[in-house]
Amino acid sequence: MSKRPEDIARAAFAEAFGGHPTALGRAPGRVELLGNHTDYNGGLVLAAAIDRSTVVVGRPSAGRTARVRSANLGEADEFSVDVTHPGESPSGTWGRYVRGVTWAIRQDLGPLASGFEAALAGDVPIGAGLSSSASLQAAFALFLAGAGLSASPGGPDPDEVAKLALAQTLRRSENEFVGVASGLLDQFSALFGRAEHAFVLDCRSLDHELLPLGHPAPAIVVCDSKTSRRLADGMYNRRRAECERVVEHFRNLKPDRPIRQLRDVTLEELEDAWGDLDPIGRLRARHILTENDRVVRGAQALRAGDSARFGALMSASHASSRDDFENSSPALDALFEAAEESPGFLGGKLSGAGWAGCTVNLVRAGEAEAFAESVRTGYDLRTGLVPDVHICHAADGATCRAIDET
């Protein structure tokens, strides 16, 4: 039986620093169930935190130096807690995220109380579209709070205002320090998740609502196509530009009304202007606008306890991504087709940015193992590859706690 991330992190801490840590921060990964590429268009997203997490354990230390160990990668980093700008950053991705959180908390909340020693470990698959980076960010921030090193919100149940403020600080860390132009969804998910629930998030107003997945809740099964998004470098920014060109068309068409993002355009207006729009851009816009509608209808389905209807909307989202947004791939389509044929399948879609990586599937409780085996076989027959399959469940958001060694 594999060890828990907490056990691995604590063993790494003892080996690297000796003695015992005094505080722990934990934060989950996440899956996007509906709302593909809607976030930067000011739209709606429906997501869930999952029971794969990053754990950070550590203790304050004298002086102003941070010493951090990554148990999974067997790497270490050391830096001043008074890090002042993004240029003070190592080449390794995980180290940039740790330093970035330290920097952003210092910018927003003031200097840390002292240096620290910490070790981290996790079971959120890296590069699988499950937001391992935001999981690391939130776990590290909650460790700092739990250790009394920062004023960021801590405790097992910080209030919503505090969590939202922390999510925005963590996004700033990723945007300005790491240099990734992400929205708020990943950090929000790590902090606001709840077991057996999804949530809907308005990416503009930040209004949100928890939605029950059912009792028993379906499994959330992530299938890794074993293909890399490096083959699609630049596609994310290209899609953003294609959406923006449609927004610019409507700004010129309707100067009497503020149109900031695709969220401000109706599907009826898009259809009326169809013949005047760029043939590529209008397809991208149709995906975004129909995807927002699918989020609205998906939330209604979950409120009504209709997981089958919700699953059908997930599958419709995949078709829209494939045909209109064109961010699927032969490998992702093969995974989706294998899932459709498998027991317990309620619905599925590509995960995250798309083009490669993973699909996410909603599977009836009790049938996840049979589903996983069927997908492995079906995908192998289609591609000659055996996918990694991660059976997950909706989980609670980030927490911190003191570690009592007595």
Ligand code: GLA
Contents of the next structure:
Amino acid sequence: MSKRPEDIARAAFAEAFGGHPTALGRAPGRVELLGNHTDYNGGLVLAAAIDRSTVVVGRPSAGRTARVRSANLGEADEFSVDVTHPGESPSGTWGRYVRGVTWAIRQDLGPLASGFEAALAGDVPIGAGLSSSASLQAAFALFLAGAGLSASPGGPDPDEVAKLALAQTLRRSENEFVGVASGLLDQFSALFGRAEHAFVLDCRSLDHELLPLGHPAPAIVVCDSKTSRRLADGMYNRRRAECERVVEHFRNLKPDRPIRQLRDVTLEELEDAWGDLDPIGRLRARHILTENDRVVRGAQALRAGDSARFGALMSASHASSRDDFENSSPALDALFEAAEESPGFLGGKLSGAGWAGCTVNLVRAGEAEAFAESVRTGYDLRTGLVPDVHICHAADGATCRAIDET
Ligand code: GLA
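Having gone through the form predicted alone, I am curious about the other one (the form predicted together with alpha-D-galactopyranose); can you provide its structure?
First the chain shown before, then all remaining chains and molecules of the complex.
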């Protein structure tokens, strides 16, 4: 695994603050393998953390000021560790995330011990649907724990309950401070990922289970369409509202039942109500409910070691996103089609919010390089764009450690 983000963060730290950092937090990006837009509908997701990560290095400092540098962007931010509202971060989105974590940790775990100096760097592609933001949040939270600044969980094997609480703290920070209404998937993945495994998460009960990816494990190949969108740009929230309107319909239809989310509606009930539902809403709901079912069947396939069956479910998920949820795009569809005709392809789909960013593909072990080459050519032929192709493997979730300079 590349050590570059750590080296880059440490060099940026030395340049900005001098001396040595005392603690490091690291957290991975993630791919959503099945369960697209199911998380905030109380549904099921199946995902894996990947071996691309954000690293934060730093040390406590006297006073109550936080000074943070982003090595990737060459930008700096400075704020009070007792921050109470977003304010004007000169560093844009990443600064807002860092401030948001500080804010949420103070609310949930108590005030930070002191100010600090920190530098961050990462190799999770930004704005590509791989959740670089949750990876930044988790790496930053774990740095705070590792530096003794907060009481959040740390160490090589943090307690499950504390990790789950931290995932929820980080999600709240993204929802309430950054202003992005995301579900729990991203923060959960950054904290709970495991090498050579995917996991299934029930977003209602928070039950989760690690699932082996098989031996030899297929590669997780992420293809970046080189089209990027901002998550906060409104499409995501619009889809949430469309799903909520269907829930509202069923709530009125069945006043005796506690219907809170699409999770509380069955596919059969959706079919029965089809003619009375608004034509957009019923498609959105069909995607969510069939997607929950694909997660159940996908988990069974992985337990049975059947990666071909799992891959077929991923491709069915892409079709459902494209046709029913309408969160694909011509570029993502072209990337999917280029992948479908490439060697080693087991299955693929768009990953994350959609509309732009990446597809994720499961590719037979040993064929990832040939697959990557073929996708580059196929996508270029269709769109005139050359995709970035990242051959990834499932990775462990966030960790922190002390940095010993002796
Ligand atoms: C984004 C959100 C996640 C999830 C996915 C879609 O990545 O941050 O919470 O909703 O979109 O599955």
